[in-house]
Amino acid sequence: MKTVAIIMAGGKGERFWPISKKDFPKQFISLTKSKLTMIQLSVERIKKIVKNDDIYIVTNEIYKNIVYEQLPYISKGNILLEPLSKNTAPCIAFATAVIKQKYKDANVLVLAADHYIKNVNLFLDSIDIGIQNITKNNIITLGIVPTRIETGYGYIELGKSKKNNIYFVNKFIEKPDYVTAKEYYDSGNYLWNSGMFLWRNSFMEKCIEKYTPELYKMLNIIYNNINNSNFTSILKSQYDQIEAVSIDYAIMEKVDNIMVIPGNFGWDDVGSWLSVERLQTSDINNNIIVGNNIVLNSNNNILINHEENKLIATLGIENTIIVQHQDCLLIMNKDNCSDIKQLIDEIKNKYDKYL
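Keeping to the form predicted alone, what do you get for the structure of that sequence alone?
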């Protein structure tokens, strides 16, 4: 059976302000050593498994021109434009309807546009194992073997082993506190939830019908109107009515037959500025330095300057994140990185034009 890919690319990426802004979020930016953007890397990784004609990008309609520019080899018909951001479940329902209309049925690989994978070959091997084990009534997810105590990810509790490094999923768990995350890490029986999945399109349709009837109604309306000249307005009407909900909450936490493949391929969800420390090479003083910077007697900093005609100069600072981009300058202690949304909310209230 044909394998197709859904790459979800509708996120706002607010944690990467000021480089990521509402009209140009992080999935369209280069945050690694590569010159390719995050979404370009996501597509390049899977080309050995999925043909360009079978790759679908789901994004907000306000980003369509960026996607067209960055992925010119992907047909515009494969770029699915959401009128509103309603989290991952409506996004997947939309794509499920389109895939059903084009292929009747297919194996579906679901990915995010802003993940980093260090070892692509190991990643593709895991996907290949998953494809070989898709059935008409199961879901397979890629879990990540934890490399540190992490409170920023959801977790998957392993059940009994099946075969070929595949386990049944006992349950999905929301982001834990530090003590609980340490217990998970020490036990060796928990994986990070990467949000990457494999399933048969027809089975996902059945799951949506069973667990989220309103979303299934939307799926059918989309399916029956894909070739309608008023499709854009019909889609907008459906998105106006539907609840914003994640695929984990809507489906994954309710389905019994889910299996997981533990992955050791160097995954990162690139969720905050601290992620850059795992993606870039530091100097002898543990500073990440990008762009025009003069750094003296400074340690353990992230210094990113995207302006060629500006300079960042530091003297005697530690544990600080400084990011210069266009007309904005972020200066933040690393320890406050998880609180950046409070800063974003303040900017929204007073200086929205800078977002």
Contents of the next structure:
Number of protein chains: 2
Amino acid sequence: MKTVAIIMAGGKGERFWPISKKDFPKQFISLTKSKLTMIQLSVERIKKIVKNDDIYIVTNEIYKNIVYEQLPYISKGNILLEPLSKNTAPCIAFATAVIKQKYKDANVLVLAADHYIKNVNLFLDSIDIGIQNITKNNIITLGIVPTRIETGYGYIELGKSKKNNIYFVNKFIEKPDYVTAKEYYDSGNYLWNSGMFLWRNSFMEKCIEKYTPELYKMLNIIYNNINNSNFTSILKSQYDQIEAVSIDYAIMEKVDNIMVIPGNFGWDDVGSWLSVERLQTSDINNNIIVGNNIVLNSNNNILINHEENKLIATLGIENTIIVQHQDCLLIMNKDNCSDIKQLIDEIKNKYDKYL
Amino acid sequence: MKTVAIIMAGGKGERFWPISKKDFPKQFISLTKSKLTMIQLSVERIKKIVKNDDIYIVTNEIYKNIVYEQLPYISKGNILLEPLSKNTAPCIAFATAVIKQKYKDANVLVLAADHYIKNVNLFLDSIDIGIQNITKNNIITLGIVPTRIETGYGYIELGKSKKNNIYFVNKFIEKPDYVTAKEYYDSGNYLWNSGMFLWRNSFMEKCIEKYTPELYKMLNIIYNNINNSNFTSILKSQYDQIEAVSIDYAIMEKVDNIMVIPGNFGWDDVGSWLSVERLQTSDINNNIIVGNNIVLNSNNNILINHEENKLIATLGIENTIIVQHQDCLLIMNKDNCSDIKQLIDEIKNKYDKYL
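To complete the pair, please output the form predicted in complex with a further copy of the same chain; the form predicted alone was given just before.
Let's see the whole complex now, leading with the same chain.
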């Protein structure tokens, strides 16, 4: 059976301000050493397994032109434009309807547009195992073997081993506190929930039918109107009504037959500026330096200067994130990364045009 | 007898990079709440005592156009252009020759173009006392009553009182170490050397004759050639030969009859970015904020954004100096202010065009 990929690319991502902006979120910027943006890297990674024609991007329609520009080799018909952002469950339902219409049935690989994966070969190996184990009534998720105590991710509790390197999922768990995260880390019995899944399209349709009847109604209306000349407004009215809910909450936490493949491929959800430390290489003073920077007696910083004709000179600075992009400059203590939303709110009040 | 003022404005001042540049040093920029530059403030301050026609600016010829532009009310004939920077003694000799030629004799008030004075009325009172006490064979200097333990200034040891509020100078002392500076501060017997002096022009000429014969030769050649059509090249050849030396070293440390007037007028030599804290008012979090800044959970910083169309957002930053000016950005720990020359050297090696 054919394998198709859904890349979810609707995220808003204010957390990478000032490089990401409300009309230009994280998935469309470069945060690694590569010049490719996060979404370009996401597509490049799976090209060995999935043909361009079978790669679908789901994004908010406001990002339409950015996607067209960044992924010119993906046909416009494969770029599914959501009129509103209603979290991941409606996004999956939309894609499920489109895939059903086009392929009747297929194996589906669900990926995010804004994650980092260090070792692409190991990642593809995991997907390969996943594809081989898709049945007509299971869901397979890619779990990540924790490499640190991390409170920023959801977790998956491992159940019994199904076979070599595939386990049943006991349960999905929300982001834990530090003590719990440490227990998880020490026990070796928990994986990070990467949000990457594999399933048969027809099975996901059945799950949606069983667990979220409203969403199933929407799926059918989309399916029946894909070739309707009024499709855009039909879609809009469906999205207007549908509840915003995550696929984890709507489906994953309710389905019994979920398997997980533990992965060690250096996955990162790139959730904050701090994660850039895991994506790029530091100098001898543990500084990550991009662009024109003079750095003296300064350690443990992230220094990103995107302005080619400008110079940043840093003296005696520690543990700080400095990002110059277009007309904005962020200077943030690493320990305050989690407060960036507060900063964005402050900017909104007074300098909205810079967001 | 008429009083004329010499404002020495030849300083290079890399210490205020990136606002001051090698072709635009400190005396020509604004560092206070006022929009006036340091040299404009210096002239404004003494206008009540000295007429525009009697104010002389001595500067390097490379700053000619800046001075013309910033001080349009000072006639070009009063702007003395040094072909080379040879410290303060040649500068004084040049001015002494010009004043002798124009006035025969006069009381001379020597000031710096780049100092800050908080209380102008008290300052003018001190000058007034100074002028009243100039004789044909003394030098009067304005000393500053220390308000903190300071290792960045030279000191004057007080001798016996001559009369109310005027003392003989025991000696001039170079910048002390911290322990010595603390002794000076505690003893109450030392003043800061402000570098501001009063004397009769004819007496300075005699001092130069007596203590620095080479400089006296130059003074005479200048005096005899002021109206020579080749004056510029004559001056140049004199400056080529003359030794670079300070007026303190060449004259002050050798003259016996020096008096000092202790001043309390809030003087500051504005020697580093840190001194901006003494020139401007802080907000409730002890931040000095200029321009478009969003400041969150940040204390004890100096935040200067000169770019009107740019935003700086600061989060969790302490004790830091941030200056955005044109195409340069400085981010410096306050504790590292004294290392800024090292930083400038680093910039020189790689990004000279930004200096």
